[in-house]
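In the form predicted alone, a lone chain appears below as structure tokens.
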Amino acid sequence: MTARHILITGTSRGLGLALAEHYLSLGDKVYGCSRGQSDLRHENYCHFEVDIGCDESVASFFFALRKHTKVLDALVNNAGVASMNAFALTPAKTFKKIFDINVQGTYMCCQKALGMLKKSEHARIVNFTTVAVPLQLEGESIYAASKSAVETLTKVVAKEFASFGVTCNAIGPSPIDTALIKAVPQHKIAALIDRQAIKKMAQPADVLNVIDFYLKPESDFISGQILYLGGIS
């Protein structure tokens, strides 16, 4: 098969670092961006650092990426923040943070990568979502409305890009043990995962094996779908 080139957002540690590191076991050339630096060395893996909630870092970081490759075969938006606060108690900045990364820095993203990806004979976009969203959860309304949002972006750019043959969906993972949760307690993780179907946390593979069907060629028909881990609904 041939290499693919692959930008993923927040590949510094967690889920991102184990897509990215994935990515390039399989022979693929990935672009990988954080805040900071990154501890991760491989021949065909580029970093970059890169603010995603800030317009003009992001648009920076892709003047700088089209020096480096001119085709994107896929954009995972995987950078993201949460944050749990009661909905009275959330300060104004902390909206602000979860909308500019989570939104503004997912939107930025589709938008700058589209002229590469309309260079990719099966190109992909694949943000991401979570189970916050169907189940409502207490604790996390700025965090899932965030979330809501990059779900409809999800659909509507899966219309607006199928012309150019860029498909476009989401996968929305049920707690896994990331940097993104640390902060919560325990109590509330496990009364999540008693809400799901199949009551046990994520692993990075449960969340790789979903975004590997996205991207396979033979998912050119498939676009604007959100898929739930854990047997969330």
Second form
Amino acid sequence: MTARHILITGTSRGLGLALAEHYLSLGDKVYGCSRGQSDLRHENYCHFEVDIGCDESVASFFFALRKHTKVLDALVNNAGVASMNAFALTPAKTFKKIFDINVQGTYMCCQKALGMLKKSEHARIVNFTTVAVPLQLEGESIYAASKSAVETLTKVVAKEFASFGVTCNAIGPSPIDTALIKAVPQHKIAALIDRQAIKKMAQPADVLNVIDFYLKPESDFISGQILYLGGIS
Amino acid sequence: MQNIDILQTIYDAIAVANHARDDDKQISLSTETSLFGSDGVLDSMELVGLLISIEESLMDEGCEIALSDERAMSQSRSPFRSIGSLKSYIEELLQELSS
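We have the form predicted alone; now please give the form predicted together with its partner chain.
Starting with the chain above, the whole complex follows.
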């Protein structure tokens, strides 16, 4: 298989870093971004400093990216923020930050990547949602609402981009041991896992498996789908 | 970014689009050609494809502009209703960019 050109957002740590390392190990060319610099050093890795919640920063990023590649085979919208708080106590500033990064960031990247994606034989977009959406978790109202928006965006983009040969799907991981949930108390995580059909903490490899599936050339006919881990539906 | 022939950039993108169109669906290279709307030759996704091609050509020339506009799908006010209006719209954007 020839090297794919894969853009992954939020590659400085956690799942994004694991994704970048995974696709680099497969021989793909990976473009990553985060607010700061990356410690990842690899001949096939190219890092950009981007504020994914700022539309101007994302637009400039894609302008710069085009100087490195004219084609993208996959866009993985991994960058995201979570916030746990009672709905009644969540400041508007937090709401805006979560929606700017999770929703606007995903929207901007999908829109700006289309020109490069449509040149690929098997173009893919993979968005990130969460099991907090189907479980309607208390304390995660704004985070879950932002990811509900991402799910709807995924389904509509799947329809609008189909004529360009671009599929668009989403993965909803169950709790994984990454920075995103480090502030969540252990007993809350345990209670959440207890609501899964398969009661265990997910591993980054579980997410990689789903994204590998979405990215396979044989998955040309898979689009507009939301796949949750852990047997949650 | 200086001295870009906007009309030629549009015509080049249309020429590429014409390759994929049937003989009786070819888009005429004229500023009068209606692109989008009731008598337009493009559906909404074909319009998106054309605009992306133009946007990419302009970016290759160093112009960081976006051809997204809230009036895009308006039948009467869309800047994309004809080749002529599209040319004027791009010129406006480039003017804003350089000012």
